[in-house]
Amino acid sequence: MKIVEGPSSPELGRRVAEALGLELVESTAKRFPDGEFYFRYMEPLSGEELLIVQSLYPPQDEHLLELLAMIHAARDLGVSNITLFVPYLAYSRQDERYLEGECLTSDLVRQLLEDVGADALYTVDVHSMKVLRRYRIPAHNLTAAGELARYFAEKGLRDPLVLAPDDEEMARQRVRYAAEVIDAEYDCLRKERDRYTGEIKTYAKELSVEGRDVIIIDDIISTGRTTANAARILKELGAARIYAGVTHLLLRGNALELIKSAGVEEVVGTDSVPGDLSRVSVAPLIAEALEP
């Protein structure tokens, strides 16, 4: 196997291919000046396997169709095998037709990479399991939340709790593992979106979070408003320090303002979505998955 590093990931491709020990393809991309997308594998590829690594976070579009592409030209230049490892899955929120008319993106995603040649895919704490079932080709979910509570671990915690700001099963699931990786409590809030709206409101609850430190773990931060919701109750309730750990931040607008404000000190992701606060790599969990 041989990696590809996408053009909206080249530093995690990198980092999955020292992981595993694997080369990487030599590759060509650029785009043209009225913005068409151009790529190129400057090495011979028939019956190679491959990994390509691309997220799709903002603009998931360009990115997708980035990703398209290379699945195509890898499949006419002969390729035996495509696995993709997308830690950023876009279009995952759109798990279901909440709404009579409205297109199921996530399902037009699967089609789109399925029909191309993929043969499989790796991604990381997507937003619902909904969108990996209705894949025909194997579609695995690994989780960061671990890596996450590890990072916020070596401060020295004081008798730590993991929370998920909602308690949709995903949300259990990674606060649950979380908690076991550092040995801690966990717990969750809950919370309601308005479809029409899209106004969050996060119900607080009693929480033994007195003097105690707390992260916050999520799968994304957009907005910011659910983790700054989160944190306002857990100030409420006595607690000391509050960080948030998020596997695919995206902080649009003034979230990570509205976050801090809300009293969290420090807000970290993973570099499925790379930034200055893209401190934890998930480059270790595409590596043990695919180790035999």
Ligand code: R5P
The other form holds:
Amino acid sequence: MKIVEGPSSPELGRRVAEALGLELVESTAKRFPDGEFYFRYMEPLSGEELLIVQSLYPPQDEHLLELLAMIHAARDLGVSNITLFVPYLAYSRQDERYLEGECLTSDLVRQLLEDVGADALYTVDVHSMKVLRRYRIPAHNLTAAGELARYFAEKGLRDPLVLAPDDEEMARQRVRYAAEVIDAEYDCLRKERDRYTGEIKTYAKELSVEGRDVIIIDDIISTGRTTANAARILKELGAARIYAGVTHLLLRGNALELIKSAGVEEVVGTDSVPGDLSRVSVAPLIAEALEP
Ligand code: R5P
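Having seen the form predicted alone, please provide the structure of the form predicted together with the ligand.
Entire complex below, previous chain first.
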């Protein structure tokens, strides 16, 4: 198998190549003056198996088109098998038709990736398994929740609790797993989102967190409101230090400020979205999944 890194994930591509002990395929990616994308594989690939590494964080649509171009070219050039590693699978929050007439955008992404020629997909902490269940090609979810929890546990925590800021299926699974990895307790809050305004409401509940450290584990921070709501509830209940370990740090607008002012001491994410706070790598996850 050979590996190629897409324009959104050059560092991650190199880390995955290193973790799997494989060489990166040389490629050229650029934008024309009018903004159109250009991509070229710089070596013959006929008959090869290829792993494409490209995360779909913002600008999602540009990164998606880049990925489609890479798959299309690989297929055209005779690659025998194309596996995608797309740690942040954009549009996965649109996992259902919540309001009549809506585009099921997660399924549009599925159709595009499959139709252009992908043979398998690996992603990390997908928002909902409903998205992956619609794929006809093998589609796998990996989790960084354990490593994120371990990052904070290594600081030495006081009787930690791992908390999900909502109680959806995947959120519950993630905290259960993270808590197991660091041998801690876990719990979930309940959150509701207004499908028209996007406003979210998090419900307070009895949690025995007084004097304890808490790690909030989630898949995404976008506006920061979900994490900030949870942190405010925890502070009111007397939690000591509050940390947030979140796989995909999209951090739009003043998200970080909002979260910090709600009492979160440190936010850490993965290199699914490159940035200063992306201290945990998802490369070992895909390496472990693909190693024979
Ligand atoms: C949604 O339920 C997800 O699991 C995240 O909690 C959510 O997407 C975070 O979004 P925001 O930071 O905008 O509240």
